[in-house]
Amino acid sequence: MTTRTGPLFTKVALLGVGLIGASMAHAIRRGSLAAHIAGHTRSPVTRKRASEIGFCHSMHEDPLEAVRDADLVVLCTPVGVFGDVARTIAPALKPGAILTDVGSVKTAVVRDVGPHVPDGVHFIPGHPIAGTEHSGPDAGFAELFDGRWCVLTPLPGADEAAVERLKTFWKGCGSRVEVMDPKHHDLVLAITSHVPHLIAYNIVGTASDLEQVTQSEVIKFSAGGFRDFTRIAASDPTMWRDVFLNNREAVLEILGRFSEDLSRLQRAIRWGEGDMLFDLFTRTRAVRRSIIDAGQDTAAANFGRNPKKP
């Protein structure tokens, strides 16, 4: 095994410095993975705040300047604008550079970004499966990726050395790395992330629409399941709008299965089928335990939350 004696990349460009982009910058600095981190965002307010925090070495209004001479370029904007961003930066991408992303869908990224990638640039879509309900440059922290999975979906014929280099990068950020087909990724994420978010948004919306439940009662009694739904539903609306529009096929497939299972639950409750309910709850409890055993959550009381900070 070759021991790295210097930064993995000379320059990394992060196009977008919200939760994921900012956390990447912190993780890159922690792991000494790049000599220079260039950040880009169109918002002057966000650029100013990112500069004040100082996780990037330089902040740029022009994405072309951010990516110029970068050997790793990461798309951290909402998925819906990936195609436009890729078209804009294409002239400034240097041969041999790796172009990747952090989007929660992958087939749409291949569709929208792929046509704009210049010859000689290694396009390797990626998805770090990590996040919180918070957004913006202040939300970033280096430990976000520690112990979490990052899925890479290289296209057929991808340069193996470039894929290995990107794997090394994400491992340096604290992640475990898996390689997957883009379509399979989207189906897996539809059930593990996208549909749960959709359910959370829906149930919180339903509660707010019920006229017989006042807002004060919803908030007062939200220390249980409803509180945990609202945490998920507090996620960035722009990002999730783009996720659902760009992964509609897989989301609709999983929603169909979910609706069928929900109908079976309705019948079980209506007809008093206690054994069926008990068996389901026992099986799902075991799933929860397996998630904790896999290191993807904590068994601490109250899900590890500080009781003084709901």
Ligand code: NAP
The other form holds:
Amino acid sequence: MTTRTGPLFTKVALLGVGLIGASMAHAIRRGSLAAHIAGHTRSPVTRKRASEIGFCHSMHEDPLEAVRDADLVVLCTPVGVFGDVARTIAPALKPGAILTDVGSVKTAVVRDVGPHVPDGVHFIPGHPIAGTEHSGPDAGFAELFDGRWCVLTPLPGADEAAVERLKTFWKGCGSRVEVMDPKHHDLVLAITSHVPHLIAYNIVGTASDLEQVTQSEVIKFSAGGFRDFTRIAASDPTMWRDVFLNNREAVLEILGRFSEDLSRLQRAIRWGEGDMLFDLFTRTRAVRRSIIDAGQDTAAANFGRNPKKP
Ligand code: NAP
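For comparison with the form predicted on its own, provide the form predicted in complex with the named molecule.
Every chain and every other molecule in the complex is listed next, the one we just looked at coming first.
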């Protein structure tokens, strides 16, 4: 193993400086992973705010300026515009540079970005599995990736040294790294993230449309379980619209299975099959225990919320 003497990258360009882009900038600074961090985002208001916070060394209106001479370029916008952004920056990408992304889906990113990648640029898609329901540059913080997994989905024939360098980068940001096939990534994330978000959006939508229960009752008695769904259902609408439009196949596959299981539960309730309900709830409790044992959540009651400040 070689010991690093300077920063891992000379210049990192972050295209999009919301929750994930800003958190990466903070984590890069914390880990001294780059000599220069250049940022770009499309709106002047967001650019101004990012400059005020100051997590990038330079903020650029022109994405071509941001990526010029960068040895690591990261797409951190919503997935739906990755293709456009990649097409725009392609002429300024430096030969030998690594182009990666943080998108929550991977097959569609390979489809949309792949065709724009110039020869000599290493395109290695990625997805840090870490987030909050907040968005924008103020939401970013250095610890977001600590202990969380980052999945890389290199294409067949990808440059091994470039993949290793990107792995080292994410480890420097605090992540654990796993390599996966893009299609498998999309199926895994459909069950662990995308469908749960859809269920949260749906139940919060249903509650707000109910006629027999008033909106104020829903809010007043939310601590009964509903409140935890509202945290997820407060996630960024643009990002999540793009996730569902771009992981259609895997989401529909998991939703089909989910609907069958839900029907089975409906039947168990209708026919008073208490053992079936009890067995399932016992199994699901064990899943929660495994997540805590794996260090992916806190064992504190109420997700660690202060009981005095619900
Ligand atoms: P976010 O907080 O809403 O930030 C998105 C950023 O992209 C903003 O700075 C936005 O800036 C910019 N942007 C949007 N369209 C653009 C365009 N055409 N050109 C340049 N900049 C543009 O979203 P986020 O949570 O950081 O998510 C970013 C990416 O990370 C998404 O692809 C998402 O799938 C992925 N991801 C998210 C999470 C999560 O939990 N949030 C977790 C893992 C991965 P303006 O204000 O200038 O439009």
